[in-house]
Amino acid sequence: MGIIELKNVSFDYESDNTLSRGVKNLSLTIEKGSFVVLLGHNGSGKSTLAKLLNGFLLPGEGDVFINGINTKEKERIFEIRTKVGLVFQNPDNQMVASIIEDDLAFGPENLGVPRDEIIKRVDWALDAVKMSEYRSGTPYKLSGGQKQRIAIAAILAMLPEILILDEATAMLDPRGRAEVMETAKRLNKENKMTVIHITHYMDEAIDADEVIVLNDGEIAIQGSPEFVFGHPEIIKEAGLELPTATKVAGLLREKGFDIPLVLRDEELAEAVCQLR
């Protein structure tokens, strides 16, 4: 069993009387240490299953297992939500202080960690997103892009095990794009967190260890970024985009030249250079 194991999971919406389809007979296991990217247009389910891993929201039909831990047990709810860590798109919602220290000493606060371990936290957590020097600023005085590094770092000061950021980079300019990603990547590779990244950003799901698209609430195609991004009609029939690079070789190839399956610019750059 992965840290996460989906059997047969649905969920619905009731809105006056009318049923919607939130994720439809989900099944699917992350591993322990994996960054995954899950893709897929507005309405797809994307939040919805995200919710379902922090056991915000229970399955109609189903189970979902944190490290083993049925997010059904109603005793064990609070334990989740501790291995569990959630992001969302808006980073002023998520902060509860007017200074940045205070407001990563919250979480462990309220779960009632001692006082020296909280300064420790606060401490790790600040490092591990680079932004040590504004522990006594305030966070409204800081770019979006630091904000969300904030925000990552009050979810680890209550340390986590598995990160999830839900649209955490949706209303970033490229800059602040560029500094959650290297700050999620940094966390998966130095700290061995599992990481969630929900995007409808294609090019940041390149370098993930496993993409999962889903359209409609279902999973329509999961795999490495080659085995995915190389089904372009599937990536269409979902609403999707293709990474540029991608994109730009796919349209370079109905134009006879030969060039390979590529995701990232540099690779299309090399390809572009060996034709003859």
Given for the second form:
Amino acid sequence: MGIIELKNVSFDYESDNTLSRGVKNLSLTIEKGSFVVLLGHNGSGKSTLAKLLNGFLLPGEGDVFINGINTKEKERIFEIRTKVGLVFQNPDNQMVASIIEDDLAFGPENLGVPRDEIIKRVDWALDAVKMSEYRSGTPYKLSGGQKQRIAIAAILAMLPEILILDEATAMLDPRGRAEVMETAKRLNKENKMTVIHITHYMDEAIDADEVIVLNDGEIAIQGSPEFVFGHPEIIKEAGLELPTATKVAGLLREKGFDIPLVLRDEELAEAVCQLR
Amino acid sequence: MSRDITFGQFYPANSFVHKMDPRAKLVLVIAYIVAVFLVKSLYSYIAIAVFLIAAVLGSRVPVKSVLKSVRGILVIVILTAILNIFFFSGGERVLFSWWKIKITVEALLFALHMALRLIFLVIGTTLLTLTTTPMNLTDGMESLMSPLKLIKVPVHDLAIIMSIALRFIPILIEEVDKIMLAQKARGADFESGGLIKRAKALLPVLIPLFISAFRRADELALALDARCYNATPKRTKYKVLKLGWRDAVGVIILAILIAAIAAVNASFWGLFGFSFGV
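Now the other one: the form predicted together with its partner chain, given that the block above is the form predicted on its own.
Below is the entire complex, every chain and molecule, led by the chain shown above.
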């Protein structure tokens, strides 16, 4: 049994007639410690899925289990929200306090964590996102990437087992995106954190353990990055584009060059160099 | 626009007054206000002035910033003084009299008394906001109001509302800047025309601002929930306010001040045979 289990989950937004942003009959298992990237165009159900995972939304049909706890168990909702940390798109709208360390302490304070333990957690979380020197500063002068790292640290201070980045890189410049991705990958490797990264940047899916593509609330394809990006027709149908290197390799292949499936720019360069 | 507005008029320094506990400062300011209202004799203002000068020196805030607060209320002070001079009744030593207007020594002294009271009140309270960050002030108020929890006043929610408001002021200012630039790029004119025309020109700024503020509020509500807001009534505190020797010194000095004022009130009547003002 995985840390996250979805069993035949359906969810509909009642008032939304134009766009069905819900999810349909979704079954999914996510293993502890894995790095999962969830792809999908706008309105494909990505964010709905994220909100189903920490109990913001409850499935109309089916069940969501986090560590074996059903999100429908109302009295354990805070246990679930502590386990599943959700980071949103806009870092400015996630910060509560004007001082960074106060903001990090907000989650543990709400949970009634003893003060000594909060101090330890704030220290650890700031270190985990490499922002320790900004501890007593304000967030106003930070870059987008730094702010988003603080938002991640604020979630980490609650010691979650699962970190969900709900389009957390969507508003950032390339450097900020790289910072956030690097942080997420490090947390996954060093702290064995289960990370679910929701994005529409294909490049961010390359290093994932598993890629899930959502289309109209259903899983279009799921598997290793090589497997998923080896099916360009499904990616296209889901309204997405392949990573640049994969796309170029595919176009070259159409022209009769002998180039294998590649994901990274370096791999493409390597393959092109070996052409005769 | 300046981002410094977040900190209100806070003047950063590492002084005796800055290091005092915000709760102590709040209580002392309330006691100080009471003391100023207790004053019955002009001589007592000397004691208050000495106390204020000591407090300003102990805060290392430039005198100029302190006096700035007085400049703001100068019109009110002058206006009340003039009204007091003309409408004070019951004076006996007439200085000037013409038709129905009569100015007495007592009226002048009373006007002076009121003006000094206003000025001293403003300087004292300004010193609090100059030496305490809004965050500390919020913490202090929350702590002082915590007994109200017994009668089900949501003290913590109020404190969170205050700190979120403070946190979003600079963000919204930035947003106004952005929207104004965007509207200017579309040919909006905010600078010319009369008052009504200019107010109308601001409408295309205010509407997007409100929409964005509501969207932010929505996201913030989710973020608060994601961080288990209200998970337990036994919420803990990361920053603990601590009373120190400085607060004790402050309390003692203010106690002496109040005692001195009370003594002056009681004895000067007898010593000099008359009193000023009320």
